[in-house]
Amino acid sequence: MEQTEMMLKISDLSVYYGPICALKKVDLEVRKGEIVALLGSNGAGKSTLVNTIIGLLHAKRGKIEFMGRDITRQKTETTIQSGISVVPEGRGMLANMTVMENLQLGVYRHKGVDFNKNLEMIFEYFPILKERQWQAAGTLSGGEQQMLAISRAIVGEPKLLLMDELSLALSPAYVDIIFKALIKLRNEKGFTILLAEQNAKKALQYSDRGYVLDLGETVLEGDARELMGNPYVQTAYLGA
């Protein structure tokens, strides 16, 4: 499959939380059924440039197109309905809500969806939260919280999935699980997804491509394979 259609584009990025300066001049593309991997040590600005995308936070200068509009100074809102859907980091979950109610306020203020038949879909994907539907989200493991904070960002059909830290505080079993799910998502169902992680190899090994964040500023980006074989990833990241 061909990867030429722009799903997000950004453009000379700069985003400040006061006088300090935590994104400068990013730029970064995803195409449509790619996986991007978007890599950096805590604090590098990551979730920052997922927070701006969806509009929690403004950017002081640059430009953020998705599907070609620009969409850098709108409404939070007004995004996740135009197809931009967010697993954040700690997952979000209502934890007194049963997991077929969290699952029920990811098609909220989304027209057109069959939520009974992308249940269907959630439920092939991660059969335990079929066994599960009815039981309080809180009593969940952490693995299968991460599964049903994926399973809320899809139902409401996204065309683009932005995942925030999806291994943090996850066993490697469950790691394994969630990022071949991806996988799946991606070449069954055609979703796109930026993925913002610190576990670097994981991400690496799942992606089509990556880009490398260091205090806010983009210092590497290219094939997935070859971030892999960087020996300044190497060193950094994957602890060689």
The other form holds:
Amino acid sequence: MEQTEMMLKISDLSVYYGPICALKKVDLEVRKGEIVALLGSNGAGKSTLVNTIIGLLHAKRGKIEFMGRDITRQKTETTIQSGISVVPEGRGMLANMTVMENLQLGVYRHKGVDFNKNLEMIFEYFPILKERQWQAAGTLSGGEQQMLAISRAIVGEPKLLLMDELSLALSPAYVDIIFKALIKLRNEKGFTILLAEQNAKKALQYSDRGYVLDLGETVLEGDARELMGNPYVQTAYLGA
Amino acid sequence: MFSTGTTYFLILVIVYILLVWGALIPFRAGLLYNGTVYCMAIGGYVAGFLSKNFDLPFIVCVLAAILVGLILGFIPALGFARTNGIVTAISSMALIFILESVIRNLDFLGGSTGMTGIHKENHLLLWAVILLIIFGVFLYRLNNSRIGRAWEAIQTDPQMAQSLGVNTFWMTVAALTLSSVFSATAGAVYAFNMRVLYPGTFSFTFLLNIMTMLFVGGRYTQWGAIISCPLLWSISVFMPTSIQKLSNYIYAVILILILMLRPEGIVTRRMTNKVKNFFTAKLSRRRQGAKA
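Could you present the same protein in the form predicted together with the partner chain, rather than the form predicted on its own shown above?
In what comes next, the whole complex appears, and the chain from above leads the way.
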């Protein structure tokens, strides 16, 4: 694995909410082109990690490197500009704005991106969004909103995509559609994806490697297939 | 063209529309900003002072009012951008009271007795209409621009806006500063229309009028002001004198009724979206037709 370029390297990261420790000495690596699953139950620190990477939360200790550059204390907008996009938990729809306006906000910080070209690509992947482009985002169904959230994140051609609880409140059929679209996108566009997920089964099925967080600590890491077979993961997350 | 009374009325309506727009801009960025009257007073007194003492033409006074309003709006904005919700509303209201007591103690602005001797501008209505159109078009373009979308994103979900790359702090400062420009312009027009300025005019009651007009007209679109300002202002002008005294009560009743029956105001976002979609759909269909 050493030959591929390092995309995101998190070392010894600790994050606190006041006196409460949300992340404790987390180490994590994402290489170029990988899909990495970040598993854990409620309160394990998945969203905290995602929010710390983009700078909405600040680390007490540790370092986050993106493509070799230290982004630990960087402002959110600079991080977004340098090529990280996020699909937030609960989709983060701007419900009163139209689908088109939501997509336009996806390139808010991205200079030199061909919005119209990317828009066509997105409409190819998710034709339903083209039909609904003048509709308010809040009137879309849950699955369509998730498609829009993903589209908004990729329209600015990010290098790294952070996804928080992609499968939350989606029917299993939709989860498959969305994951398949993601795999296709990764293969065609070469995105790197970090996937924070509670749904361990689906996440491991579609990712290359995985990390398991529990109470803010990394308890397991490894190849997705290995993790799927791991007895701890099976009892704790797969319900076997 | 119009009688003196009508001209006076129309100019005041325009002043109110500009002020409501001034209150609308911060609202789009999710702030309930009550500094509109503060900036209006600044604009009014700057324009009045320049006209009275230096006999400068109307448009120069307006530009000076805009400049001073911009600066004095920008400085408190740096603080307000860090606050939200009720804190912004209350602390920005304080600006009105601070400025009022400052003006009362400045003799060169006329102090408590007021400022008189502002020169007459013969084409004031024409100027006011021109300013209204310029600011209206500007606001419309702005609402449908990158900045307008960023404001709306901040209003809906500041954290989401941030994670899309919006610098929420500076965008909020920009909204408040722009609001000051609108209010200062309104103040300058007001000064030339009244030709007398009293510190007591720029008071809490005035703010209530503006907020009523904003909420009755519709606080999500710029078109609401164009309907609500003439409507509400005519209540206190054209009604018989016996009712005029009650205009504040009437405003309150209208505000309560609107908030209960039509919470988004007379002109809602759905209405404007429908109109907009009608035209965009028509345009795109025509474009597709041209391609085929």
